[in-house]
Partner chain sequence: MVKVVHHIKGRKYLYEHYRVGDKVKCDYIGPVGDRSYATKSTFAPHVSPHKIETELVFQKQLAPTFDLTKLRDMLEKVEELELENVDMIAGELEFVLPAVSAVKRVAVERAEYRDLDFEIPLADFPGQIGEVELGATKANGGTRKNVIKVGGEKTMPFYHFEARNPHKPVIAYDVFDTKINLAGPVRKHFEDVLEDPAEWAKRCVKKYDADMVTIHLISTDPAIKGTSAREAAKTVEDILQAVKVPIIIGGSGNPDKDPEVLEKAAEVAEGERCIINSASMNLDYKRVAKACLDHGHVVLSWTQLDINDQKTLNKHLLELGIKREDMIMDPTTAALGYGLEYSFSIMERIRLAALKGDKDLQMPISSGTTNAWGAREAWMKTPEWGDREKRGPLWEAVTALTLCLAGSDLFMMMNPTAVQLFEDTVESLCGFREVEPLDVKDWIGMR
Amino acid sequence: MVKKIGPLDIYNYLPKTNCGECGEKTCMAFASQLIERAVKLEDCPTLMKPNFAGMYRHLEEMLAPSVKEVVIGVGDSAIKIGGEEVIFRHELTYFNQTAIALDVHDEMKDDELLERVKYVNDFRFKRIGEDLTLDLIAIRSTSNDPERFAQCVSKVSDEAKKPLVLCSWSPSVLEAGLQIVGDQRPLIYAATKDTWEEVGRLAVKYSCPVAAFADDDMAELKSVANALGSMGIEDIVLDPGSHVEGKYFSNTLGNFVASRRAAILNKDVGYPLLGIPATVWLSEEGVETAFKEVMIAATMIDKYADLIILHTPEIWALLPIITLRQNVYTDPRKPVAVDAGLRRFGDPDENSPVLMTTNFALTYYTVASDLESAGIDCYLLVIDTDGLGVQSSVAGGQLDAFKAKEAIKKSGIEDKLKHRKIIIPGFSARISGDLEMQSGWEVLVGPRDSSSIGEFIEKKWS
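Let me see this chain alone, in the form predicted alone.
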């Protein structure tokens, strides 16, 4: 088992000058931040000098993630997959979220094909202040005709604003597609034990990442990946096969887990993993199939898939997948927070209500959405509670009367109003008396659920 790198291991190869030019007070602090990936080696000016070149290269090798980071696409639309260093996210966090591709194929009618491409381009769902999107378009060759595949790739690439995955078992079909979009760095799918040499040459020629495939055979998959590596190819993605039925699905998940554990614990074949929940559509169709695809996709995201290919475009199927992905790839050690301060909703005036909430992102955006839906002209005072929700921050002391009083003073809200009344969340009722005494404001205890704010203000505010 590979020894886990600690700050002292990194510190031994740093200049040890404690000059502070990196923004940290000491070299040891800089070493800790390097492990957290909060800073880069380039942030140390001393380390970039020629006489430190050897140390820089050694540190670069030490800090390289166990799972290689692979870039698909070019420019602003390019996405990164892999680059992970831990099995469990609480150990560090996960950095590059699972990329989601929606598939098209070369026997689709033009209007259906282009509509699907546009759907991927435009897909956007805002949650907790973050735009959740689809990331790639996977073009499958179902015709096995190089010319037809090339025509399809050309039509898609003319409209697509996302990176591409070219999918075929035939090297000649893949080459036809690469002749159209080889300069866009698509992912080539797939190299097998029979085609790795031909597909590998295409990956080298066009400088593209390539997927290695072996069906439920980890030894064979490792052999194909190593063969591609021997050609000088560094950007490799592993597909251990995506079986979706009974014990075969269990084998698939077992292969995913085994691959990630081998990469992290043994530094063995550390490449991103590709899962294809869309394979469920090969044997059945209908709404139940879409439900099944969602469950398979969710499980693969939970079990280390760095890229998945989906078939169904239904919004009810995609939303649980993208929200799960957002949750899994949020740093569990650091609550998601918004900036504290005063917000305006609608067109408030000197007589408008003032409400209070915490800066936990989920709380804030829920309250904001409910205020907008209710059409209330008001002020919302967001308290810095270290990113904790109302109940947790009241219990832990991050939200108390003193902090609320200070936030009122700092916000300047007193200069905007004729009244001195504030509505606090129902779950913070215990601080209401102290807040009235310390601030001199009249405190109204609002509803526990922000969806009732509209009704509460209509009845209680005057």
Given for the second form:
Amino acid sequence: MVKKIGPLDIYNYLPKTNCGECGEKTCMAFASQLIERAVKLEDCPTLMKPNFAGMYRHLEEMLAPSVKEVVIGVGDSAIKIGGEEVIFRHELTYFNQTAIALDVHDEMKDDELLERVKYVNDFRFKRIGEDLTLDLIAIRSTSNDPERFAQCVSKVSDEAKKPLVLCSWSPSVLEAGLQIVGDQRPLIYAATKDTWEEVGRLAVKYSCPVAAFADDDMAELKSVANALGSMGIEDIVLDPGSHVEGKYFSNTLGNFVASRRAAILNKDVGYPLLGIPATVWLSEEGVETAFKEVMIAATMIDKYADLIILHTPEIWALLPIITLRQNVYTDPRKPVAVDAGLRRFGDPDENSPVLMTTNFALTYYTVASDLESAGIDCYLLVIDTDGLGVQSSVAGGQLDAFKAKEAIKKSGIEDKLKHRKIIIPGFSARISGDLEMQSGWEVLVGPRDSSSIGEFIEKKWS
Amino acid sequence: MVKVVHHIKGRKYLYEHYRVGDKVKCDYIGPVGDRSYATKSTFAPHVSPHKIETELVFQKQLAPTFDLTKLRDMLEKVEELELENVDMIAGELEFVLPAVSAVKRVAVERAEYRDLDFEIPLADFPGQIGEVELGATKANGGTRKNVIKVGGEKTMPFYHFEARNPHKPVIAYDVFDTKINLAGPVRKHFEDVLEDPAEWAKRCVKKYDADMVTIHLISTDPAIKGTSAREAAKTVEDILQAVKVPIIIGGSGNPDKDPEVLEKAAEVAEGERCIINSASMNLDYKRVAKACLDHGHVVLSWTQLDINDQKTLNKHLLELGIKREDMIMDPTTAALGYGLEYSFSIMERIRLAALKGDKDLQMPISSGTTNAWGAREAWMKTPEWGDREKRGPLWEAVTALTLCLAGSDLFMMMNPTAVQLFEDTVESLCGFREVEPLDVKDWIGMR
Ligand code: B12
Ligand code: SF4
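Given the form predicted alone above, what does the protein look like in the form predicted in complex with the partner chain?
Every component of the complex follows; first up is the chain already shown.
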């Protein structure tokens, strides 16, 4: 097993002046932050001087993540995958969330094709203040005809605002696609034991990342990746074969786990992993199959896939997938909180309702979106509960009557209003009496779920 | 390191060549005259050494006869080298501009395919999870028709390359002792039995083939109906009559009432080896533990998303005389989208600690997966989110699957579609579902 790099190992190559220009107090602190990837080498100006070039390069090698970070696409829509350093998210954090591609093929009717491309372009689901999106379009060559593929790629790329994955087992079909979009850094899928040299040459010629494929054979997959590496290619993605049918699914999971373990513990074939839940459609069709595809995608997101290719565009199927991805890839090192303080919704006046909530991002954004969709003009007082939700903060004491009272006074809301009436979350009912006493305000206990705030205000606010 | 000034198309560019192991790297520094460091622009020209004195041929793709030693020797002798008539064959622009390049490192060997071995780094886990038997048949003093085993793991779930874990995850259907508000997609399956817990339990077993059933005695909460412990115990007896699968008995969550209710329930279910849900820090867990010891039940040790709390409570229960084989723990399930990551990581941490040998955490894990229905994305009728009849079950199934992968063994669930989906996936992952293997390469050609 390869030894994990510690701050001291890094420190040895830093300037050791403790000048503080990087924003950290000492070089040692900077070293720890480098490991956490909270800062970059470039943040130390001394290290950027010519006489430190050797040290810089050495550090760069040391800090290179165990799983190579691979960029697909160019410009704003480019997607980074891999770059991972730990097996379990609680050991540090996962860095680049699983990218999601939706597939199209080169025998689709034009309108269908463009509709799907547009769907991926425009897909946006707002959750906890974050836009959850689909990230890439995978173009499969079902025709196996270079010309047809080139035409399809050209149509897609005219419309697409997302990076592409070009999929064919035939190097000449791939090349036809690359002639159109080779300058856009698509992912080339895929090089095999038989085609690595030709496909590898395309990857070199067009400077594109390339997927290595071997069917449920990790030794072969490693050999293909290694062969590509021998051509000087570094941006490789691994597809160990997505067997999602019956018991073979467990082999696939095993390969994903084995690959990630080898990358992190042995620094062996440290490349991002590609999973293809879409293969489920090889055997069946219908709602059942879409359900299964979601379960497969979920397994792959939980266990190390850095990129997945999906077939189902249904929103009810995508919603659990993108939500899971958001969960698994949140940084466990920091609570997701928003700034505390007074917010305005719509156009409130001196008679408008005042509501209270906590600064846990999930709580705040849930409430905010409910207020927006109900179209209420009101004030929302966001209390600093150390980033905890209503229930947890009431249970843990981060939200109590005193704190709520202080927040009311400090917010200056009293100058803006004619009334002294506040709506608190249903789950914080137990502070209502105390809050009335301490603040002198009238306290209305709102519903437990903020989705019915609209109704509540209509009925109870006058 | 050797500095090289290349003259390319009438301009001068400075490069540095240096060695990394047995490779030569070449960094683009910047146009001569401007000494600012362009840092991220390492690229790798392929150099043909026999031409070095007269011209350098940079070829992006081909690495012909490349004698590294010779080049190195040559380069080592000079401090600075001026080259003229550099002939760039391919990709001039990429060469000069620090573009992100797929080709970063010099290929020292010829491009070749070698058959390599792949070694899976195996974890050497000294610990094993306790194996817990649920339900008792006639032979063991009960009236259940079968016994279910959970736990016994030697590695993380489905890591067959390392070890085979002995048991498949188990699913228990939730039944409540009084009519409650259920999300539409759940309610429709039980609409007509919501007021009859025994019928409800039968529905789960007969129609949906439940492994187990949980009876939640929520009506005992004074804030709901305040049903007496005696009456609640009667419900438990009805359930034991109605179905012959192992059962779980749950309280209302009211810390003042639960010990009494669970005590009575444990008494009437004596010998059946039920799970008593639950002993927790916020109630008199000693009473609950004693009832389990006295009447031969398994105790569920429940804490809230805190690994240290879980360890502490387990320890207390062990000290009270509960054996590891008579204990299951529930570190709390947060739903998909509502803190699932907390449950996921806490379960992973618990399971890893147990496998590494922490005896206070070597119990099977249980998940209240039904919490998934608390998520608005599961139940709300919102057309933009798609059909909730599909979305809801998926919400529950994905919550279950994720926690299963983190180490959970037992799942309390509600929606039959979710259960079915989860069960199918788990069967596959266990390696039980026999099917014809497919050629996955065909996926590209799917129409
Ligand atoms: C995730 C979670 C945690 C996370 C906290 C994450 C965070 N940043 O908040 C962690 C692990 C840290 C945690 C810790 C604890 N937790 Co906790 N936790 C949960 C869990 C699983 C989900 C909570 C959640 O995020 N809900 C989603 C958010 C959006 O909900 P919300 O903030 O309440 O907002 C909703 C409503 O309140 C309402 N609303 C919000 N604002 C407003 C405003 C108005 C005007 C209105 C009308 C409505 C409204 O609408 C929102 C959307 O529905 C719940 C169980 C569950 N499934 O609900 C337990 C739960 C909340 N935790 C609980 C407990 C006891 C604790 C601990 C005390 C336990 C411990 N181990 O020590 C600690 C306390 C920590 C502390 N305060 O120091 C209990 C609370 C019991 C109670 N009723 O008092 C719960 C219910 C678990 C349980 N069943 O016992 N917890
Ligand atoms: S800027 Fe560089 S030299 Fe100065 S303290 Fe930070 S790491 Fe050390």
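We call the rigid core whatever largest set of C-alpha positions still superposes within 1.5 Å between the two forms. Keep in mind that this is a model prediction, so the values were computed, not measured. Positions refer to the first chain, counted from 1.
Undergrad: Just checking, between these two forms and with the core aligned, does P353 shift 2 Å or more at the CA?
TA: It does shift by 2 Å or more.
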